[in-house]
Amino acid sequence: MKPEELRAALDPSAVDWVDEAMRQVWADPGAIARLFPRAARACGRGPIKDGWTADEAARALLLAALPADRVAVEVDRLYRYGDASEKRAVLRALPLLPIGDAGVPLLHDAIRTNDTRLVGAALGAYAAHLDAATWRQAVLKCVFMGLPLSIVDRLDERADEELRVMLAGLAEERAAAGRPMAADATGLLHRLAGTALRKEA
């Protein structure tokens, strides 16, 4: 979602708080350090649209209010010192920010965790900046953790033969242990296998 769509999805009272908070960030970018954690209390944590929560939307808008030369520094700081909800908000906001590939280390950190919310948030649109090997491992981790593959942005576009081999190996291990692989992962494996056969033909 674009910043204007996030703002439009918020309740009027939350919009009032966000607008004032954004003005403070415009005037003093360092103010985001105290405003970012307050977003949940001010705007609530309820769902709004397309999987976003109100506090995530508010935090993304605060990040979008930062001047371009402060975005990378503040994003890194807010992620490093934030709680799980704040980290997730940073990850979800990355595609909206003029940050280039400076946010990639945050994706690596999120993917290393066992927090399903962070792993899922790391595989949104900004995951386009991940190298192929890291992206494949992250997709496989989603399967291990039982996350729906629908959270992976551009899954069918980026899935390749190496991912097919990895999924096939996991499917064999699961079958040997009497634990079938999730239906969406099996479906992806079948699609990749069909692509491989067509290429051979």
Contents of the next structure:
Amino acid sequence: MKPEELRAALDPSAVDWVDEAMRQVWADPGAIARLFPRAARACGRGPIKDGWTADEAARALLLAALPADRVAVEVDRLYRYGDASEKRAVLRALPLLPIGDAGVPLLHDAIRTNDTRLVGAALGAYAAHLDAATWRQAVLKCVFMGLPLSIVDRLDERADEELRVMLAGLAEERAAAGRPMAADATGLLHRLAGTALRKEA
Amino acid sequence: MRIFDPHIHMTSRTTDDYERMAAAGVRALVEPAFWLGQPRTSVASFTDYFDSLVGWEPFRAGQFGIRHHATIALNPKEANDPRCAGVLDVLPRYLEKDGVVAVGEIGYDSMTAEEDHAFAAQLALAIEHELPALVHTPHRDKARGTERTIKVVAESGIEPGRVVVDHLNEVTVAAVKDSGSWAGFSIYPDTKMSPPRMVEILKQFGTERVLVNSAADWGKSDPLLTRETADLMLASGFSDDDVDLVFWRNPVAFYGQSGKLDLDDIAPGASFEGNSILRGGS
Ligand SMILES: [Zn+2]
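Could the form predicted in complex with the partner chain be shown next, to go alongside the form predicted on its own?
The complete assembly is shown below, putting the previous chain first.
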């Protein structure tokens, strides 16, 4: 999703608010501190497109309006002082921002939480910046928390032998406890096991 | 029966309490920022606490279909520690949050000059951020503390109807009601106020502009005393509508003055993309 597409998916009244708020951020980047929390009250919280909600889209557009040299510092502060919805919006906006890998510490923070909305939002396209060990742990945490693996960006591309071993261990523990593992995790395990067998052959 | 607990410190309660509260009819609550028993010594301890009031606690409450809101403030007890004075500077960030429906708990603990300063400064913040205020009355010297509280509220310029003065009893209720503010009562197992005494006060002073809460926290307290009081109201001749007024419409009217109360589609089993997340511990 590009910023223009997010804007186009908003209601006309939300677009009016966002356009005015973006003008304020262009004129004074510090204004984002007060506008960012207000976005949900002004634009609503309902789903709009491709898993985005109106408040997330509005907040992503505000971040996209920041001058390039202010993005990293404001993103950091908005996440630090954000409520859970604001934190989630920051995480989802990361791939749209000229920020390089400066947002990686925010992903680490989100993955440490026990809030499924934050863990899920940390595994989008920006997770490409995560090292393999952190990424595998985060995927496994999704399985533990019952999050659908469809939220993980480029899952099959990044899933490797090490993740297969971790999933197999979990499957074994679950079987011993008489509890099933989620179907999507079992499916991934089977796909990875199939790849491993083909490599051996 | 639907219950809105307008004052309860869920941070100090277990997830089992959320479950029991939901079963008893609690659908919404307000968690005021207060002290945690152990004094804090830095601003960062407060911001982490405030973060949990707008992050983790609403998430935990959501698992049981309970809508969680917060009030944010530097509490009177810790306002006396100069190391915590900087908390006043970070409050504006938090007062803008969707889930923050009032400034509180503010007011007096020992009635010091530092408490005077923090109380007045935070009433000014309530006006600036267009929020109501939750004012705690001291446990010691309560009658004089309540009198002084009413005076400071009047001097601040905040509309008295946007203030609830809490932890009242038979001695302090009349002055607060006369001042135009809301009267708050905390039902405790041993101290403060019991369900039978509360029902007597409701008979005498009526059900308008009254908030009844459990104020359950880390002390000896009980999050189900709202329900027990509601049941006793019914047994004492109050109607279902009276109970609904006291335990739902009154808190909705009071905190609704923030313009931020969001009680749409409250339903059990909040989930992320269809997956229940009642299991913790990952
Ligand atoms: Zn309290």
